[in-house]
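In structure tokens, one chain follows: the form predicted on its own.
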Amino acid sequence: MKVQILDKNDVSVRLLIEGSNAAFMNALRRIIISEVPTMAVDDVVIIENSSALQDEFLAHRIGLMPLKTDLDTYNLPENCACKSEFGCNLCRASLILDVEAENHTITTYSGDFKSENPSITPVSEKIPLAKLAPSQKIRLEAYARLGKGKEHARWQPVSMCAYKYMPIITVNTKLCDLCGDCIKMCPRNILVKKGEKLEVRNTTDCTICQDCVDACQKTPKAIEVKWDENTFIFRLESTGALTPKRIVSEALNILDEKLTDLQSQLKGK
């Protein structure tokens, strides 16, 4: 198997995988989305709620908003010595709010939180939460926990995972005229008309729609759109929870445990 990264940046990654199959690159793609591990708020404790939201609307919103992620430094509840259904510093990481609007209407955000753990702070701070009319309050302690995606939306670690076959465009030259007519449908700017001839560009942002092909008016047709069943161009994009690098290598791993797990369970049979 051959990896080469096409573009990526801090939240997300296009890579082009050879020498894989379906099978397999579905495998990742559900492990990144249900599997690997993240934080995010799983009990607030509301102690004063003077504003318009509900405390129920108010605690899904916080439970909604993503968390940085030390994967290091916290364990699964499930996993941790602790085995308390209160949690420990090894699996919670507390953080509390507490604004209140004196005599203007203000806007709360996710930058409003004060966390225990520096390394435990909304991904971004200008996610809004509620707005607090004149003397309304808001005081509250938020309580997080790694988990995994396969339990709630809120802790998976992507916003977006896909994989898609490696697009094969081939023009034949003797059929086609250069009407354009092809060029004008492709949604990717794919076929560029150069000189006397057309031309395929950025074969690898092409979504097989098959567009061109339909225009084509020559018979046969002039264009032909394919895809190489072993060759993948997989994407993701991270919520900002953990970085994109470190999504894959989890999901990896975590894939690499279950075949071993299942490989020692059919020796032991």
Second form
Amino acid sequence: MKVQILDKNDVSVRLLIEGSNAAFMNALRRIIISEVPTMAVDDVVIIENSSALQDEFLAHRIGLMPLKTDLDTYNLPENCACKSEFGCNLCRASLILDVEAENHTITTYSGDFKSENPSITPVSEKIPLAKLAPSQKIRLEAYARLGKGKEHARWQPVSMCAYKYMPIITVNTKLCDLCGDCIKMCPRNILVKKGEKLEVRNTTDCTICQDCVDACQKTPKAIEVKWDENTFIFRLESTGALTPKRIVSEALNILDEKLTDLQSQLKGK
Amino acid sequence: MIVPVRCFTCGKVIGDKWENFATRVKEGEDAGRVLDDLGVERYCCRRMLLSHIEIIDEIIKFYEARETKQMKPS
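Alright, leaving the form predicted on its own aside, put up the form predicted in complex with the partner chain.
Complete assembly follows, chain above in first position.
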């Protein structure tokens, strides 16, 4: 297997993976979505809420806000040594929100949370949680814990994780008369007329929609779009809770654990 | 009521982009361009901001009025 990073930034990455198969890519994708743990608020104790929003509405918003996750210090509650329903310092982090609008209307943001552990803070400080009119107050304590995407979407580390086959576009120069129909049809602007030739650029952007093939009026078709079943373009966009690199490596560790477990159980029988 | 924290379809955080989006569109910028600039790429996330109306701004006026008129419930 050969992996190449096509492009990346703080939250997303695009990988070109050669010599793999759809089964493995799908296993990786599904593990990232449903098994990689992240931190999110699970329980909210509302002490006072005189805002226009109901308690459950507010708690739901707080739950959805992604938190920077420290996987090395925190344990999943089911794996934590404390075995306590209420959690301990190793499986739970508390955040406090105490805001009051005094003379004019204010907006409460995720950044107003005071965290017990400074490394567990909201990914974005500008998510509006509620708007408070003068004299309205919100006082609450939120408990964050590690969880998995299969339990609730708020624990999903990614907002997008997908793969596709690597497209192979071939132009038969003997048949092509450069009519330009396929260039106009392409939604991703992959085909360009360069001199007396039809050129293909940014092949990785191709969605294999076959519109260019349908647009070609030649018989047989002068353009052909196929795909390599062993080469994939894997895209991933993190919510910011974990880095894309950590998400992939964590997913691979989980897959490895599952396979080792299966193997040891088979040997035991 | 108030901007959703995340996109209903994909789960991307879009709540933190609303205020920037709303002020820029109000100033006359092209909504599509602002979305591109904010990195809101997919159409599921784009509709979240494009079709949103902050109803809480209308509701909060009643609470403000109650405060200024000294009509607080006892």
